[in-house]
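What follows is a single chain, given as structure tokens, in the form predicted alone.
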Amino acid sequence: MRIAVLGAGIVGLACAAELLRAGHDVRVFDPAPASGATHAAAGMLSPAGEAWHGEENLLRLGVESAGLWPEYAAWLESASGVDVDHRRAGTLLAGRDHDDVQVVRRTLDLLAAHGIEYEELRQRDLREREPELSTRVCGGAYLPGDHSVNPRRVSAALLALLGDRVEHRNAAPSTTPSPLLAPGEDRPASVEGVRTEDGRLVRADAVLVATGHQLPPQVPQRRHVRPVRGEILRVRPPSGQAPTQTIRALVHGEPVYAVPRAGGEVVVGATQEEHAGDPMPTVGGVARLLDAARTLLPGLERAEILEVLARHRPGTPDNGPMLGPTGVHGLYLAAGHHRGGVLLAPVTARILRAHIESGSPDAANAFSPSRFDTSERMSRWTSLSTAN
């Protein structure tokens, strides 16, 4: 098939490589490859840490993509040359004070029913596991499936991986009006391709859009998705003070994380704010994640500052990713993968390749990008029979 992906940040980059080592002719478009969330992404493959109630749909999926990652490094480090920097070391959860302890405790909970492992630590067991932890630290808990990747070097290796079929610059999905249309219905009935932003049609059997949180019009579900700003920083700690695994912690209610990386760099991340305009790092936002970091790891005090940045993470209105067919005929949506880009990559590839493949909707998919209009009509049919 000739298969055209709109959107070069990890996700997009992963469905392309899977649906073009599965045989087909791919292109990708995109202006600025692997510049936006992918660039500022810690590289958390972190579905336990990032467990929370009533999203235990995102956390099943998580743990699929996650058990896919170690033969997912493997083969494009061994494809593409690029070391990926794939740790395996676990993770550790942290609260400063006893309130921040019980949260942690109720991610626990969650955890044993789903059957997930973890070791609960106090605190001495804490900075045993990692001694650049502050004893202020009251207690946590130790994740040993959690692990992290650089999200920079996977988009490299990617990028090396597709060569000259991305194309940097834009395009957007090119639609055929179905000749069953209703009157006054204007929705396109399939996709011809894409028309690059110099009027030129790529004629394409399908278009799959991964294009973060901004969606084309084209794409029926795009107001599901909002901009959600992160900020990050990115530190080198004096030699020997850096952690030696990815820490999660909450401090006085305030989350933060540190994941180390090669060359003893730290990222230390992330706020999260709704947030419509530019995503440009804030005084206020920046200092919470240094006084939280400090706090946590007091070797950070006197580190180097290499890079600050904020990015637009894409939100959904329940939190997980919209996968699958538009409603358009060969028009199909890889986004909304707000924090869980980096660890949802590999099954998302997946899914889609399945779905491009086999040409059948799947509507029971708890991650179909239907599932919002299905909800709007059950909420409005509710509310008229409330009435009636």
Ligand SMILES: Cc1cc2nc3c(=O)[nH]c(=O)nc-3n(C[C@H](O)[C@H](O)[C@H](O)COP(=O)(O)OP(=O)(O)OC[C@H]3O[C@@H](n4cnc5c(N)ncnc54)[C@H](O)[C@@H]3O)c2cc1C
Given for the second form:
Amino acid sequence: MRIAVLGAGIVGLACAAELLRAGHDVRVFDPAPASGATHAAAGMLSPAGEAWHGEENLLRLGVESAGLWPEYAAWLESASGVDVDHRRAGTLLAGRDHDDVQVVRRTLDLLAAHGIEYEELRQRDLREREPELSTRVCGGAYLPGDHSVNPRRVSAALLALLGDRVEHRNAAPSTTPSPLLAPGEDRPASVEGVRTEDGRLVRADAVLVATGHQLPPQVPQRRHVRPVRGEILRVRPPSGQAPTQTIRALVHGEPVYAVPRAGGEVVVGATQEEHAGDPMPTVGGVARLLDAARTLLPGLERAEILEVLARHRPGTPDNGPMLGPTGVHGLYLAAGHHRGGVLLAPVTARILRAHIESGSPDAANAFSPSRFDTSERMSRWTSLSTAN
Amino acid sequence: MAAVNAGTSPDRLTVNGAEIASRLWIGTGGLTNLQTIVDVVRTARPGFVTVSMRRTSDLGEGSLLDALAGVLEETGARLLPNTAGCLSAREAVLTANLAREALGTAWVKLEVIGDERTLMPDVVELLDAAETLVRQGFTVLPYTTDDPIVAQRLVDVGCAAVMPLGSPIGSGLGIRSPHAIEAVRAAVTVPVVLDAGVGTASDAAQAMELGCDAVLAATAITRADDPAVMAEAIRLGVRAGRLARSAGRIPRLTGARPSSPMSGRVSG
Ligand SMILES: Cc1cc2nc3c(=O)[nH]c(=O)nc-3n(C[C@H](O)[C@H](O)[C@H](O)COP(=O)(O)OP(=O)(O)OC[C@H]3O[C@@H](n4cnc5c(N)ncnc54)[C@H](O)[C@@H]3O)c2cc1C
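Show the other one: the form predicted together with the ligand, since we just had the form predicted alone.
After this comes the whole thing, all chains and molecules, with the earlier chain placed first.
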């Protein structure tokens, strides 16, 4: 099949590489590949650490994808020659004070209910596992199944695999109205390809939209993806003072994580805020992150700040991604991965490949885009505020 | 106090001349999932849903405010912007004005906190901000300490209600000082809305039994394992407490009293 992919973030790239591997004729369009959320992501493959009540389907999808990662990383590295810094040391969950530890325990209860492995640790055991932790950390747990990769290296590897199939251009799905449309109905019925920003029509049998937090107007579900700002830093502590595994913690109620990278860098993240406009890092957000991080890991006190940045996560109403057919024939969606696009990339690629190859209009997965209403309406906000 | 009518006319709450459809108000702080708040509002049918204007600037399609707008329309609940996170009167006044401009409402839940650690109200700044906002035509509902004198001062400057805390924000510790809440109730004639500290349904019931006119719950609901079920529980708690208050409880005695009279029994 001829398949056009819009968006070269980790999601679009993983899908494109999977389809290429399956022998399809793939083209990818993105004016600035791998510069969106993927560029900011910490790269935690952390389904257990992200578990939350009411999001059990997402937890299951995350666990499935985490299970694919070891083989996926090995394949990527051998096919592209790029080391993706896949780390399997596990993750520590830590609570700074007693209240924080109570919240951690609540997560552990949820994991227990889903049969996910963890080991609860007392203060001393925590610090034995991670000597860089503050003496004041009160308790936590070890999550052996929560690993990490470097998402920038993953996208570099995927870009290397795709080579000149990636075109540095904006594009939008190009649709044709169905001949069977009733008068007055204007929902396009099928996709003929993509139209690039310079006006070219690139014909395709299927178009996959993976443009992150902003979906093109041709996608009926576009209003269900919203920007959720995240701020994040990269620092380099003095040699020997970087943690040796991912640490996710609550520090007096403030969530923070530290993810070690090859070469001694540490990623410190991340804030989360409902915010429109450009994703700029703020003084307040960065101050809170740094405060929490150096309370957790005193060795960061003299770390060099290498980078401070903010990007938009693609949020959806239920925090789960939208994977599969959109209702417009030939138009597929892989978007809304919110906090877990890196973790979910391999399973997303598999699911989308199955949908595109089968061509069936119904998405038999819990994350079908069809779970959201696609009726057209005015911004509800405008109508409400005038009615008040 | 007005009797709670068991049948005909519903027990409505009036704030600054406006009828508020429910005595349960909901805060969106602690929200982890957008769909959750929609389900919660649908279940709870609250009088107000508060939203932080400092943390939420997005009015676009798919945003929190957009999602809320839909369910508010559906349930008849009202949106109440708040100034959560503001540390001075100046910042709170600015935030309230931005909210008025963006949302077209002159109602504001006024919060001025002393620091980000305790999240306790800074009553000096609060009074100052309340006075300014009332003068600017706002309907001001201040989040305050459980101090009856401060409550009076807030009413003196024109606040339409007072919202004393039961215990610190997000603590779920319930009402730590029931006497103080009763004293606030006795000190003012405007509605008293218990704000902060509610952890579960019985806390909401207790607030109403103490004479509060409404209860605001946020993290107790948004962070519960099942937020929609907790919303329903707290709604019923509010209702139960309100009914108990109007029914008139028996006095607390030091010893047992027989529940069936021993004298005057028909015998023989
Ligand atoms: C601070 C932060 C930390 C994170 N940490 C983690 C983590 O530890 N683990 C994890 O799993 N996830 C994490 N995430 C989430 C993860 O980054 C996202 O879920 C993931 O990157 C989404 O990938 P995407 O490809 O959908 O979007 P993006 O990476 O945003 O890519 C979208 C791409 O689409 C392109 N595009 C947009 N419009 C068009 C168009 N019209 N035509 C062509 N191209 C277009 C953009 O240029 C962009 O390159 C984090 C996110 C943030 C912000």
